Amino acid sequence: MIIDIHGHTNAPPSLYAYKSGLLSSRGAHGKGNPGVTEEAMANLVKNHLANNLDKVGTDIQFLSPRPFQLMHSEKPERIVHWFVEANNDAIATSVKLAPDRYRGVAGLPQCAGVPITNTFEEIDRCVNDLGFVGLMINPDPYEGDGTPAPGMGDEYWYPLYEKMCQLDVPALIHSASCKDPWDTYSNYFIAVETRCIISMVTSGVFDKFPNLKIIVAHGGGAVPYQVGRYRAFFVRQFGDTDGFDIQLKKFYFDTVLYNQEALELLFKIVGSDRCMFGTENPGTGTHKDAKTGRMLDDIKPTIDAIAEISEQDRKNVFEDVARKVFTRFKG
């Protein structure tokens, strides 16, 4: 089996028009309706299939929202809540509509200078009530405004540390929107989850939670990589030549990286029983490479190029990994 758990959904352009209204009366008109019908999401599954999975040989995608869209930085709190409860609402129709092909992870009301544990209503909705098997992150709800987030070793997120281990559901780390006008959303990305993991690893997170799950977006930003030089930082900060190592392969990585050098680095680093695979399709990677005239996201036989890999390997990133990880998907 072939398990994508990273994979965002599609939704009908009333959601969006939906986040248009909330942004220019910032609530003010109530919570309105997103128009997230059944009827409203029929053709999108249908051609999220025929086009994203069939096509590609994938058998489950896990659906998180798109994260650009998630507005965490705006005000008030309210309108915030209202449009990630319309984004997993329409991720819940998706699984409604193909049980057999969908798994939903729900995003979270995140809101800038906010607790964290204002998000725990949303997510026991999600998990609880809409089955979801996991949770999607965004380490910075001030979307690169320019304000300091607290880093993912701070207290301030033990709460919901604490919370997902007691419903025992993994997190997806996932940047959002950029508001800097000097940076690109992808070099963000990679600046933003590079930055989560060197925070918990030298604050001992999985020291304090040891049945945390964290799953690291985009191959886990630039750290296997780099590894060289956040050993080097790591042996200067702690004196521990080999600790820098052992904390890396606490976390679990998706394969969202559109190039086979890049994949071979990653198993070689953090091995292949701490890879899922995931492709973001449709997504950045959804462009056709001109070499291959397959899409880049279409990341799978790129996977299977890999010589130095054994099928222990393969089945560890397509499968077992995945359904270790995620303990609530069933199928």
Contents of the next structure:
2 protein chains.
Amino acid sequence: MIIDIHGHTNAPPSLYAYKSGLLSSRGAHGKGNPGVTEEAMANLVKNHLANNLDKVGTDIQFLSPRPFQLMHSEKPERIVHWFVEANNDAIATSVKLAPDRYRGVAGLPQCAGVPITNTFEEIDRCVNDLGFVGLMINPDPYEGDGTPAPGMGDEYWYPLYEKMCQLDVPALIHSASCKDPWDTYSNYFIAVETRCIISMVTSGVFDKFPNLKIIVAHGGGAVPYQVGRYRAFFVRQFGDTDGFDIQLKKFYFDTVLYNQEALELLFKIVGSDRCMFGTENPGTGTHKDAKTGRMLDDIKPTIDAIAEISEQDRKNVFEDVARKVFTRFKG
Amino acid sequence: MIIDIHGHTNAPPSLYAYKSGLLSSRGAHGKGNPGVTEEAMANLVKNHLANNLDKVGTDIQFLSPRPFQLMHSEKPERIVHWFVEANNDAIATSVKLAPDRYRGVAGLPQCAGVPITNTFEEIDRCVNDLGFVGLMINPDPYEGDGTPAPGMGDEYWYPLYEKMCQLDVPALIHSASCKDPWDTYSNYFIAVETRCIISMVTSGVFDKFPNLKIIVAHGGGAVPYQVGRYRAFFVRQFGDTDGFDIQLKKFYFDTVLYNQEALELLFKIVGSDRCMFGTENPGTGTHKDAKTGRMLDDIKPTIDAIAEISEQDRKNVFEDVARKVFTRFKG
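Okay, that's the form predicted alone, but what's the structure of the form predicted together with another copy of the chain?
Below, the chain from earlier opens the complete complex, with every other chain and molecule after it.
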């Protein structure tokens, strides 16, 4: 079975019209209706299944909200909550329309500067009521506006980690938009995900929460490539020469890297038992690679082409690790 | 010949005592004296040559100021100028003491929020009077304080690029400190260098300055590993499937990566003709690797161990590319 743990929302234009209204009214018009009904989404889901799953041989895709849309840094808090809920509802509708092909990964209504416990009601709704199998965390709800967000190793996040362990749900680390006018959100993903790993490693958060399951999107940002720098940093901080690699292997990673050399590096540095197939399809990589004639986010053939890994490595990546980590996924 | 293009200042404690005084007085005590004399530095240089060059077989090292010390974000502007000048003087003293073993790469007295032309007097002094062979640019003189710095593709930087072309000097891109309390300066290097490449690629700055020579430190940040993401981004922006790689090969890269897998990836993605040996020795990587028993920044044996590259590739990395790019280096 091919499980793609990194896909995003199917949604009609009404979802984004809803967001547009919330941003303009700042909630003055009330909660409103994002229109993510089965009727509005039936064709979308049919086309998505045909073009983004069947065409590339994906059996099941885990859907989370499209991160760059999530507007965590906007105020007041209620418009962020309403929009995240609407995204999670759209995901629930997709799962309802194709229960054998999708599972939900909940967006969190994170707001800059407020306690993380404010997301718990939505976590409970998604996991307990809607049957979602995981969460998605944005390490920077300020979305690059220049305000430093607490590092992922900071106590700010502990109540969330405790809740994740209680519910036994993993979380995908994936930043959202970026308000720095000289950066791009896609580039910022990499910076924030890198920072997340380093903050968690240096704070020893996995000692406090040994059952915490964190999946770092986009192949772990810059960390697998820059691992030598972080090994050296770790020796300096903790005097332990193997320490960084031991810590790094407490994380999981997706395969949202669009070329073979990078995937080879990822598997060598962290091991296939920490990697899960992810494509972000459709998304950033949905463009044709002139060299192969395939879409860049058609990652399975790229992994299949890696000669150095075993059949068990491939099975780890395509299925086994996801089944082990997403314990609420039965299928 | 083994040329290490990425080394940093030798300096006695008096240089950093000088900085401490400038920060406390904010310049009220006048320019003062950093004490980077030949007498104060003779033993330092002797030990540095023995431990950091001879021991690892480096013939010549290019010295730039130690970036995380440079305090570009401090005010008033004159204390930044004075401290950068003192660093460049310390480098000039090293070169004078061991003219066969060192060359200077000038730190720029960059200040957040003022024109880049304010650095030109110091550039002229270093290149024309002191014989320095290159420059070092910090893409974020705000040092991560939350203020967005103009992207390296922005017109803000054009006068500097014009000057670099006139003088025919290359620049090492290397960020400095980071004031974000939840980040580290070392991590921020990677984020800023990545952002630099993307900003320059998307702005077409190499079309405007075809002779501009930019060396991105630390193996290009995250870009070689995340190249698939940037290829896709480029197709989306410009509709050109080979475009990103063509642009990427307009940059040069150093080898300040401390493990073999990452160096292999770098050479595969950008080619040995765009890479220069650099170690940052002594620096972040000056810690023993338990696996090899060598220091992590003893990078030459790591490159020698790569079976897939040719003798010419090795010669490119260790000598030829540096000679081609640093045209003011004769030796």
